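Okay, so here's just one chain, in structure tokens, the form predicted alone.
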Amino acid sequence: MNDLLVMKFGGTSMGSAERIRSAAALCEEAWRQRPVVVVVSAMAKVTDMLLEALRHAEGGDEAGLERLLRQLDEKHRRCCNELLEGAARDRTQRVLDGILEEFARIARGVLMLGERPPRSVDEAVAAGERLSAAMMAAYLETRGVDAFAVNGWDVIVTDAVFGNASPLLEQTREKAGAMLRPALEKRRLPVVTGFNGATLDGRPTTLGRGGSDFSASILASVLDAAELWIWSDVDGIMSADPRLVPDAKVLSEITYREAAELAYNGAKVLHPRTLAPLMEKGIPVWSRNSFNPSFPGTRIVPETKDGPIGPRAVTSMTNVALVSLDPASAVLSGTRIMARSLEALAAANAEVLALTSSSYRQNFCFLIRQSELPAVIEKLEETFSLELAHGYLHPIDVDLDVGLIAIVGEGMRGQAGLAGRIFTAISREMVNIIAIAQGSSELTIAIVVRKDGVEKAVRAVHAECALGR
């Protein structure tokens, strides 16, 4: 289909009746010019509320569960009343009631079982996107747009890794094409729930962190879209967090690889998985602000017009943990220890943010997100139970008082003295560097420092590399 546009709206862009009206106006404007598919997130904070309700249910807290069910009902009922009138309001409220009743049924089942089966969690938390899709489609209809809500599990086919599923693109191409293309040809506007899909045999799944963005990129890929627009509450991708660096600027254009590296290392941009379905086809992505729609935002493309130009942005993370493994005996092969550690990390479904090792002592450390630490430690202790019990391996060391700084940019390869300048800029702020990691592509330089030095280091690097306005 020629000139298809996929538009995705995040939680803040769907956070109230006012914001849904603004998002709908953007959808209508685009729809009157070209075919459009819209993907929506749950209203801001709703996914957290759904997960909290399930936690209360698992813990046997019936009163806490019922309180959250009331809050969810009140939030969406208020939004529906502000957004719609008359028969459209009544019809949509019945749809919302049905979705919330389904969620309540699952949550009360968790209360009875005393546990949260991953499959049930995936089915339950998709309620947030279903609620917002129903309201967006209904409001668009009142504006004369032929819109209809679509549940993501009816168009996106995934594997069975509940909580972090991956798409099966060929099967999704068939299913999405059969359901969405005929509607698009009739000038209809599908409003698809982000974040969720289903296995081939119909079991609901969710797509993990950044799931709604990922849904949008999957659909853009399988429908051969011309563009993907990601609407959020920021003007685009910036050279640094403006809360840390006052002169940070919006980047007008960056590459897929730069965007993925920035996201992987803590920047509030697209999740790295979001870009994967788009790369092969070279579908451009725009990161734009629904609160400031006149601003052009950031364009993400295979290659920038100016080519590689060195450092583009610096980002940071503080909710990380540095895990160190140190063999106590020369009997152990450091290479085998590292290999088995990486297998344990894979089993824990953890992402390694940085890894560095010593050549002589064969000790090494890696950086992970704190949220993944319990599962990682459990798998490491299970993997090395004998070595730890007999003292061949020193006790696993965990340091939470650290933060990550990442300098990202195509074209850093071969820039003589760049790393030295960065390290010198950080040391001038009296910030000690704990570990350094740089991939062979030289796209990212990752530096681990003490947590209290992260902000100073980010500002120093941003100034040294002249990344600001």
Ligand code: ADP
The other form holds:
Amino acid sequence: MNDLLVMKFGGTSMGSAERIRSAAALCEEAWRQRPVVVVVSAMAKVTDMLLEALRHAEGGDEAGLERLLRQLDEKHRRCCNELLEGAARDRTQRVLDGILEEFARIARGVLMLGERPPRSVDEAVAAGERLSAAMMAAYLETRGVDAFAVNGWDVIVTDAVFGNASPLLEQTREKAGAMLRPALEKRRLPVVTGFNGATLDGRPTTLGRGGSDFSASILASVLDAAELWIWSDVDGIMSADPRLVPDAKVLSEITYREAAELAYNGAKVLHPRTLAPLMEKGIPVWSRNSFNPSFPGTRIVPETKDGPIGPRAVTSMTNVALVSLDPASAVLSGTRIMARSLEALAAANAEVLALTSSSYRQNFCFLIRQSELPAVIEKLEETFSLELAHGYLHPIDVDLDVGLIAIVGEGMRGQAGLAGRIFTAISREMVNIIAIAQGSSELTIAIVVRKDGVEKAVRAVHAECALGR
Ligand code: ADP
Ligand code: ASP
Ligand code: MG
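The form predicted together with ligand ADP is what I want next, because the block you gave corresponds to the form predicted alone; please supply it.
Let us now look at the entire complex, which starts with that chain.
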């Protein structure tokens, strides 16, 4: 099975009956030549709708919940009707009804409790991928492909961090191998739901928003795949988000480390954790466009042919928060405060996107995702309750009006004057730089600016480094 190909289709690639047909054609073409495992996302917007339904339920808004349930039903019913006919359609519609009924049952439970426990949310939102996998598998069958739908929670074993679980790779290798290898040997085509897994004792989890990329890379790793192809709606990994920078160009090749830095710093085209499971084995990843399948896309590999050539891409993030801690008394050791803060961040399960400190004033600030802010503040206030109560520490300051820009490329460190040119290009746009985190990673320069300056700064840096077409 050393020719195994894992292919993942994102939400837009599964977004309608027509898109599912195109995706299925790509699956079939590959499957006729080699063993294939397919991983699918929910149809575009469906995960958002499911989460919104649960929020309505939690807030006691029964009408809002029922409206979303109807919309979800209509969307999938229409897709199923357009995709399939006759007995296959009726059979698949019954499967869809069953999945939506399970979702509705959990959502009504949330409505009754007025509470949305993370583990129920994870079980509930898995519905999105289960619905799309059922339709994809059924459609492939009508094309003569021996496809079958698989629930991610039957193959991917994770820890119990609901909403942002991490895979247990050894256990996943066993479970996925036992479930998928015999099928692959019989030339069957598994269509696995992305985004979800389950703990060792079988409780459903999810891998974080956008996590289907991660599901696919986990499976590619544990099944020792030859390649992973990630099908999205752009021609590959580009020098910037084409929505922000019209002349962004597709990169034909980038390294794992570059791709990972881009993803961690906001390039939505890849889930940040996608590359980790593949690095050790050097499994190549292609980022490709299901709307333009004749284009080769971007190849992500351990080393590129051109070697490290400096800045390759610029990316940004605006859903972030800058949290500052400032000792009011010189009696406090800034280093100790920093150490305890990092422990608090770890306890909150948050990721530090950038960190800067001042040695003189002993104050420091770090950038985190806004979604992680409530948990972080809770843990920080708990950790420093005494210092805050006695005024040894100024009140924790949170700045939401910020964004992060990151310039990424191997070999940047060696380029004299580059940082200066980048800062000058940003200032020329009258955008103030709030914090700089260079050097933590030798292939990234991260800069925090005011939120309304992010887009201007991205374009300025892209032009200054001549990254475009
Ligand atoms: P999918 O649903 O297939 O997982 P996503 O919406 O998650 O797709 O990711 C694709 C989107 O990522 C693109 O439409 C593009 O706007 C955005 N994007 C952000 N940065 C980049 C980049 N550097 N290169 C390519 N796309 C990017
Ligand atoms: N459907 C999930 C999400 O929207 C996972 C994914 O699309 O990758 O976050
Ligand atoms: Mg995605």
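Note that the structure is predicted; figures quoted are calculated from it, not measured. Residue numbers count along the first chain shown, from 1. So that the term is clear: the rigid core is the largest set of C-alpha atoms that superpose within 1.5 Å between two forms.
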Given a core-based superposition, decide whether the C-alpha of G453 shifts by 2 Å or more between these two forms.
yes
Once the core is aligned, please say if the CA of Q33 is shifted by at least 2 angstroms between these two forms.
no
Core superposition between these two forms, C-alpha change of D241 at least 2 Å
yes
